[in-house]
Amino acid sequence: MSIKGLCVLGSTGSIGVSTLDVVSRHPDRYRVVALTANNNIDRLFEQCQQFLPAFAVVIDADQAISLRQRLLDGGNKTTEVLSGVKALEEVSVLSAVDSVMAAIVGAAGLLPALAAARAGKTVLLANKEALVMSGPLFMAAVAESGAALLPIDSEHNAIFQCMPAHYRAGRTAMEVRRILLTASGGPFLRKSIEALHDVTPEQAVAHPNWVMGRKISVDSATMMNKGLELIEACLLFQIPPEKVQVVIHPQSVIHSMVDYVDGTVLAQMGNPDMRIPIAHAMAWPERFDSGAEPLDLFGIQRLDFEAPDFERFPCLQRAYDAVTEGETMPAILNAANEVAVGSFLEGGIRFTAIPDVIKHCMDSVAVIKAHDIPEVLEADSKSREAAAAYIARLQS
C-alpha cells in the first residue's frame, strides 16, 4: 500500500494535534507534507521537528522568519517556511498531497478547504464553517473535481458511518427517514436560564466531555456548534432541516443516529475522543487503530436523551431559521457568531448577548443568492460589520 501525503491545515489546534497523533501510529500509511498554524509557533516548531514536513505555513511574515531560523538552528533543513493566507491554498493543492485535514477554525478555513476540493483531494473536513458559508458551491466543487469529502466532526462522521453501504457524501439516501443529531448540551444544560446572564468565558469553555478550542467550546455552550452542524448535515447528506432532529445526549457516547424508513435506527458509539472519527476518515474505507480507549458500557451504565430547549439555546433556533432561508443567510449567521463569540471571550459582551448579535445581523443584512465565492465573502464581511456596530452600541 502506497504512503499518502497529508496536509494538516490548523495543525496546532486540538484537531490538528489529534490528527498528528494518529499519523504517528501509522507511519506506513501517511507522511506529513505540510503543516499550517496561526500563531502557536512553539507547537508548530515541535511538530516540524518531529514530522519533518516539506512545508510549514504561518500567517505572519515576521513569525515565519523566526520559525525558519529556529528550524535551521535545530538542524531541520527539510522544512521550507511560507507565510500569508495565500500559502494556505498553495500547500493544499500540492501534487505530493493526497489528503487535506481541514481543521482551521472559522471562516479563515474556507478558501484553503475549497482549493483542496477543487483540486480533487481527499478532504477530511473538520472545519464546519467552510461548508456552512459556501454550501452548494462547496459541494459542487467536490462533485466537479471528483474529490472525496469525509466528515471529521464526530456527529457527521457518525452519520456517515450509519448511512447505507453504497452511500457517498452529497447524495440522497432514499432509505433514510431522519437524522438524529446528538448534542451533549454543553456546560450549561442544567444551569438556570437567569444565571446564564453572568456566565464567564472560563465557565463557557469548560466543556464536560470534549477537549476543544475556546471558540468551539463557546459554540457548544450556546449550542451554535450544533446549529452549524445542523446546516452542515443538511448539505453533506442532502436532507431538509425538518428531517434533522437534534437530541440532547449528555453522555456523548452515541455520536449520532440514522433512522431508516423500515423503523431501524443505527447509532455509532464510542468514547468522546476525536481520534476515533479522524482515524476512521484517514483509513476509510478500511479501519486502523486510533489510540482511543475501548468503550466501557458497564462503566457508562446509562444513556439519557431529551429534546433541546430553544429558550435556553436560542442560537439553535437561529441556525434552523438560517438553513431554512438558505442563500447567504448561513454565511451571515456564521460571521455574526464569530464576531459575537470573539467579543464575549474578550469580555466585550455578556454570554446572553451572543444570540442577540446574531439575530440583529440576520434581520439587518440583506440576503442574496450566492452565485460565487466572492458573493459569499461579501455577505460574510457585511455581517461582521453589522455585528461589530451592534456590539459597539451595546457597549456605549
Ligand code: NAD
Given for the second form:
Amino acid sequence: MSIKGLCVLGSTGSIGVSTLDVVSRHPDRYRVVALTANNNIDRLFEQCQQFLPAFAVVIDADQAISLRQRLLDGGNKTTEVLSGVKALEEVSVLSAVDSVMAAIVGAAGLLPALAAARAGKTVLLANKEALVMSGPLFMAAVAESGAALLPIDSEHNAIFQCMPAHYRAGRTAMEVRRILLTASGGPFLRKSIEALHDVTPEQAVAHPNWVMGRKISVDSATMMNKGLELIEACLLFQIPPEKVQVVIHPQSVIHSMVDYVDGTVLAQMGNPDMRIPIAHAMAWPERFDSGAEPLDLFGIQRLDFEAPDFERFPCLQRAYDAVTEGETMPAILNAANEVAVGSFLEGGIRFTAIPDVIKHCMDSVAVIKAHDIPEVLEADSKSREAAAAYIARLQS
Ligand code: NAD
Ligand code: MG
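Since the one above is the form predicted alone, can you give the form predicted together with nicotinamide-adenine-dinucleotide (NAD) too?
Next comes the full complex, this chain leading.
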C-alpha cells in the first residue's frame, strides 16, 4: 500500500490537532507534506519538528522569518517556510499531496480548499463555511476534476456512512426519503430568551459535548452551526432543505441518520470525538484505528430526541431561508455571521444581536446570481461591510 501525502490547512486548530493525532497512529499510511497556520506559531513549530513536512505556511511574513530561524536552530533542514495567503493554495495543489484536510475556520479557507478540489485532490472537508459560501460552484469543481470529497463534519460524515454502498458526495440518492440532522442544542438548549440576552463569550464557548475552536463553539450556541450544516447537507447530498429535518439529540451519540423510502432509518453512532470522522475519511474506503474510546452504551443509558425551537434560535430559520433563496444568499449569511460572532467574542455585541446582524445583511445586501467565485467573494465583502456598519450603529 502506498503512503499518501497529506496537506493540513489549519493544522494548529482543533481539527488540525486531531488530524495529526490520527496521522501519528498511521505512519505507514500518511506522510505530512504541508502544514499551515495563522496563529499559534509555537504549536506549528512543534508540529514541524514532529512530522518534518516539506512545507510550513504562515500568513504573516515576519512570523515566517522567525519560524524559519527557529526550525534551523532546532536542526530542521527539511521544512521550507512560506508566507502569505497565496501559499495556502500553492501547498494544496503540490504533486506530492494526495489529500488535503481543509480545516481553516471561516471564509479564509475557501480558496485553498477550492484549489485542492480543482486539482483533483481528495478533499477532507471540515471547513463548512467554504462550502456554504461557494455552494454549487464548489460542487461543480469537485465533479469536474473527479476529486473525492469526504465530509469531516461529524453529522455529514455520519450521513455519508449511512448512504448506500459506493455513494459519492455530490450525487442524489433517490432511495433516500429524508436526512435527519442531529444537533446537541449547544450550551443554551434550556435557556429562556431573556437569559440568552446576558450570556458571556466564556459561557457560549463552553460546549457540553465537544471541544472545538471558538467560532464554531459560538455557532453551536446560536445554532447557526446547525444552520450552516443544513446548507452543507443540501450541497453534499444534493437534497432539498425540506428533506432535511433537524433533530435535537442532547447526548451527541447518534451523529445523524438517513431515512430510506422503505422505512429503514440508518444511524451512525460513536463517542463525540472528531478523530472518528477524521479517521473514517482518511482510511476510506477502508477503516483504521482513530484512538477514540469504545462507545459505552450502559454508561450513556438513554438517547433523547426533540424538535428545535426556531423562536429561541432564529439563526436556524435564517439558514433555511438562505438555502431556499440560494445564489449569493448563503455567502451573505455566512459573512454576516462571521462578523457578528467575531464582535460578540470581543465583547462588542450581545449574544442575541447575532441573528439581528445576519437578518440585517440578508435584508439589505443585494443577492446576485453566483456565476463564479469573484461574485461570491464580492457578496462576502459587501455583507461584511453591512454587518460592520450595523454593529457600529448598535454600539453608538
Ligand atoms: P480552530 O479555530 O480551532 O482552528 C482554525 C485553524 O485555521 C487554525 O489552525 C488557524 O491558525 C487557522 N486559521 C484561522 N484563520 C485563518 C486565516 N485567516 N488564514 C489562514 N489560516 C487561518 O477551528 P476548528 O474548530 O478546528 O474548526 C476548523 C473548521 O472545521 C471550521 O470550519 C469548523 O466549522 C469545522 N469543524 C470543526 C469541528 C470541531 O470539532 N472543531 C467540527 C466540525 C467542523
Ligand atoms: Mg458538526
